[in-house]
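First, one chain by itself in structure tokens, the form predicted on its own.
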Amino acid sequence: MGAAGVDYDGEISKQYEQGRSLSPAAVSTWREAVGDLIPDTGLIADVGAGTGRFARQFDLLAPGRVLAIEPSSGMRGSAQRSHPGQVIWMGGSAERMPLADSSVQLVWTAFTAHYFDLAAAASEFARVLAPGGQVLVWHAFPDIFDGLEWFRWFPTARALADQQGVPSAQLVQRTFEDVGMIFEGRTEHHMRIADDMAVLADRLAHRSISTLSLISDEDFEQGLTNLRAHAAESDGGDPVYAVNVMLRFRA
């Protein structure tokens, strides 16, 4: 699992925090989204964790029930030193994860769905959900690529982005329907990604974002010129939002 290109043990491991952390705004819309969703029982997965952004927040809803499980050695790392926890990090794949069959009540995962194998992710999500367990697919689906803000300052990096052919909703919808699980709903959540324009650029800056790290870096310096110099005209402007799709199915 991962984008053709992106050295995840690499630089991107040890700026991932920086750029791509929740803030509390941020925090509250996911728990709104998703707290009347958590079993009262049972292991909860965050398949593709990355460095343990969303499996944190778990952990405070659900403690001691959380598996993270991360391919990549250097974002394990990454999080298991910045956060240790009670979380229980795992290698493992989406395609292959290191659990019994019928082992967990719900799975979660965020902005992985283009990494996936669909069709033997689905298969393997299947194996490891308790009987009546959840699967929530949280993503950027390519229909509201244009409502993403940070793609206006690097266009390269949303060419990039459709040139990788990130799965629509439809197809996760009909591959997971293939292997059995019910789908139960699509929901839109606004997440309040940074304070301002200024406050964008600073995350952006990082890089940890995967098509941000693949273009060139005269494109990423560019973009990120224009932001800034954007910013400082408008006073930084309003707080800036994005759209995220959470999917919901059951087995």
Ligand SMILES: C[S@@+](CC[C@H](N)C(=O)[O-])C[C@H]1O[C@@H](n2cnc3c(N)ncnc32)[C@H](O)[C@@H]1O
Contents of the next structure:
Amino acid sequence: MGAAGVDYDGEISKQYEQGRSLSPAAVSTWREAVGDLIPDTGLIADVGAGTGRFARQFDLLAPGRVLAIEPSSGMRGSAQRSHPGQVIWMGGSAERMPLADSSVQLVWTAFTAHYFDLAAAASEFARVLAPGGQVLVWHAFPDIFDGLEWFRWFPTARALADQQGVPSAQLVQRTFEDVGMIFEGRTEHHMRIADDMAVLADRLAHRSISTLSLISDEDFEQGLTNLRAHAAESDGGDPVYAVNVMLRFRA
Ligand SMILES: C[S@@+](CC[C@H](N)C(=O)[O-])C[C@H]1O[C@@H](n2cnc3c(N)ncnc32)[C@H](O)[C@@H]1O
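With the form predicted on its own in hand, show me what the form predicted in complex with the ligand looks like.
In what comes next, the whole complex appears, and the chain from above leads the way.
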């Protein structure tokens, strides 16, 4: 069993790509967020890279310079089967990265901070970063949970997320500052996650959001039924967005 009860070596690794792939609109929002922050030279480490949906985007901007570090062999295997390419995959974790001191220019980590021993991860990021290097922490922090559409339909998933202890953005900031990193700012990004509510239901049906993989099958089916009924009755074809937060730090 993997992090916080989620078995990333199991079914979720097979469903992740379909349930959580980035739409072209989301890619474009992400590029606006990070485009100016890509270093001209040096390595980029995507920590907790999952099946590589962000690592592959980094690779398009910085070809051949992207290391994807991921503890789950299931997620790594799924990534390498579906998208063989030049991203370099490595087993490892935020707390133990298979990288030399001062070897990386940018650390990126998305939707992972709740799995970390945060203080150990902060120290490890500080160790591998070259002087002046950056860390980008991308997450749905608790202060934006109310803006996540799927929690409306799966209240037990929301309750679980509240209990799971996703660290606050402030706690991440303090922990990273404690190892000497400089906080450079917080930005919010509205990622288009579905073309409409029916498409959202189709994506959520893959159960590739960790809290949806942990609630009971009954709660999951009920939420999906309610969401599909709502989509059938009132879907105006409006796209669905999710707010993501990015915290920027410099070594
Ligand atoms: C919600 S997924 C996010 C994957 C990817 N970053 C993305 O946004 O698609 C969380 C990932 O964190 C990984 N993970 C769990 N514990 C970790 C740790 N201590 N260090 C690094 N990654 C970890 C899991 O195996 C999983 O692939």
